[in-house]
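Here we start with a single chain on its own, the form predicted alone, put down as structure tokens.
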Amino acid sequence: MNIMVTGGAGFIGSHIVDAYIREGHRVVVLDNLSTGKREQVHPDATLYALDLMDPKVKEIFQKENIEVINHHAAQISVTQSVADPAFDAEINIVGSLKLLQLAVSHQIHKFIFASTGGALYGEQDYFPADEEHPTQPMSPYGIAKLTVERYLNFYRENFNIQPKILRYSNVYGPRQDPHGEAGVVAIFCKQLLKDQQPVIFGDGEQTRDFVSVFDVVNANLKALAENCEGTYNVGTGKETSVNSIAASIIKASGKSFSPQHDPPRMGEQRRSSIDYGKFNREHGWQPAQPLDEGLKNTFDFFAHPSRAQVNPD
């Protein structure tokens, strides 16, 4: 298939591009390289270094005969979304709508959307949250993701778009961006490699559901199936505290630092974990990489990027 991956030079998107190409698909990457890196794009992919809002994006669709859109381009910082909700909405809502309109114009029906689990469910009523859990986002970032999901339902009903909505928990792994707050695992790795204390916001007892990027890649492979349509959680169903994550990465580093605690940030919930049972029952997806192993592999990637294995099979 001819697949467009928006954000395909970024952390998650570049791994998905690698996997699609290994499976024999032809991949077009659309990425403005604001956070993505050209060197992370597979050499067999066709890269268009354009912003999603650029009018020239229409020309890509006219030229490339796209059959599937995998939409990972986004503003991913919760803190940035709180500071500037309009900027977040412009990228995450309006940008997605422009892409959907192009899909309609070019009769592209398969649309994979990278949504969020933790930020969408907010302060959960039960743990882990399944797809039927009330959506009560606490940040503009979560609100934007939920808005796009609802637009996707509109396009399904009116324009025969086949949405495959993947609600990720906290994704970690090689190539994660250590700049900004979105990738706490990568941030801790970089701080330790600079002989700095890992900085934890709040008391560190807040929990998240940490899922390996390689398990996320497998979810995106499953989503290509013709019979895969709907909304699916992509997580482990387990809560892990930020304190535990810091301790595991400190152990992997072989160093003896103690974390530094700073004040908590706005817009972040206290606990989070999501139930992947529906995706497992309907399409056989489940997380495979143990957390301790994944954290060590991620630290090794940052410590020795030239030697690190980033595409385990």
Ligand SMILES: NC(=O)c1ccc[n+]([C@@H]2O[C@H](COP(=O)([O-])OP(=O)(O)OC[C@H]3O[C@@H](n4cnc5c(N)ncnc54)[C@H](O)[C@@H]3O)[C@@H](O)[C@H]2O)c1
Second form
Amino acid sequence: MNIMVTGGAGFIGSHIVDAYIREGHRVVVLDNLSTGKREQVHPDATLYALDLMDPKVKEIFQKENIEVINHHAAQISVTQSVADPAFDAEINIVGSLKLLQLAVSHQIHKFIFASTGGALYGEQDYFPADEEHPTQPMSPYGIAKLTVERYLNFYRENFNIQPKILRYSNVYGPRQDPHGEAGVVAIFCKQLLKDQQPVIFGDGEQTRDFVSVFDVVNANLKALAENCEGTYNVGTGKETSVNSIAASIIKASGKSFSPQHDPPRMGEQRRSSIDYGKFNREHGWQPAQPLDEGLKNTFDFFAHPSRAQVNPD
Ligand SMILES: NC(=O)c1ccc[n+]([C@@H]2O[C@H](COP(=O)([O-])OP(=O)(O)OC[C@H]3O[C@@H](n4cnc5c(N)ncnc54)[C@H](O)[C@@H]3O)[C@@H](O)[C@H]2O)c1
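Okay, that's the form predicted alone, but what's the structure of the form predicted in complex with this ligand?
Below, the chain from earlier opens the complete complex, with every other chain and molecule after it.
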């Protein structure tokens, strides 16, 4: 298939591009390289270094015969979304709508959207949260993701778009960015490599659901199937505390630091985990990478970033 991956120079997108190419697809990457890196783009992919909002994006659709849009480009920082909600909305909402309009005018039906679980469900009523859990986003970033999900339903009803919404938990792995939703992993790795104590905000018992980027890639392979449509959680269903993440990364580093605790950050979510049962039942997806192994792999990437990172399976 001819697939456009927006954000294909970024952390998650670049791994998806690698996998699609490995599977024999033709890939076009649209990325403004604001956080993405040219060197992360697979050499067999065609890179258009353009902003989502650039009118020239239209020309890519005229030239390339795109059959699937996989939309990962976004402003990804929750903190930045609080500081500048209008900028967040421009990229994450209006940018997504521009793509959807192009999908309609070029009769592209398959639209994969990188949404979020943690930032969408907010403080959860039950654990792990399934797709039916009430959505109560606590940040403009989460509000924007939910808004695009709703637009996708509008486009499904009115314009024959087939939405494939993947709600990720906290994605970690090689090439990850400290500003993303699992940024704490990158931050601890970098602190340890500089021989600094990892800094934990608050008591460290706040939890997140850490899913490997390679499992997320697998979800994006399954999402290509004709019968895959709707909203799916992509996480592990397990809660892991920040203390436990710090301990695993310290172990992977072979160093003997103990974390330092700073005052808690205002408004930080306390617990999060999402239930992947629906994706498992309907499409056989399940997380495969053990957390300790994945964290070790990620630490090794930060220690030796020039080494090619190969999907462990
Ligand atoms: N990392 C996580 O834990 C996580 C969790 C849930 C959802 N997501 C979503 O997954 C997607 C990818 O996130 P990531 O962690 O790989 O982040 P990333 O910053 O590495 O990737 C985003 C990519 O989009 C590009 N980009 C940003 N603004 C753009 C614009 N206006 N035009 C064109 N390109 C633009 C960036 O250069 C970058 O390459 C995002 O949509 C994010 O919201 C990530």
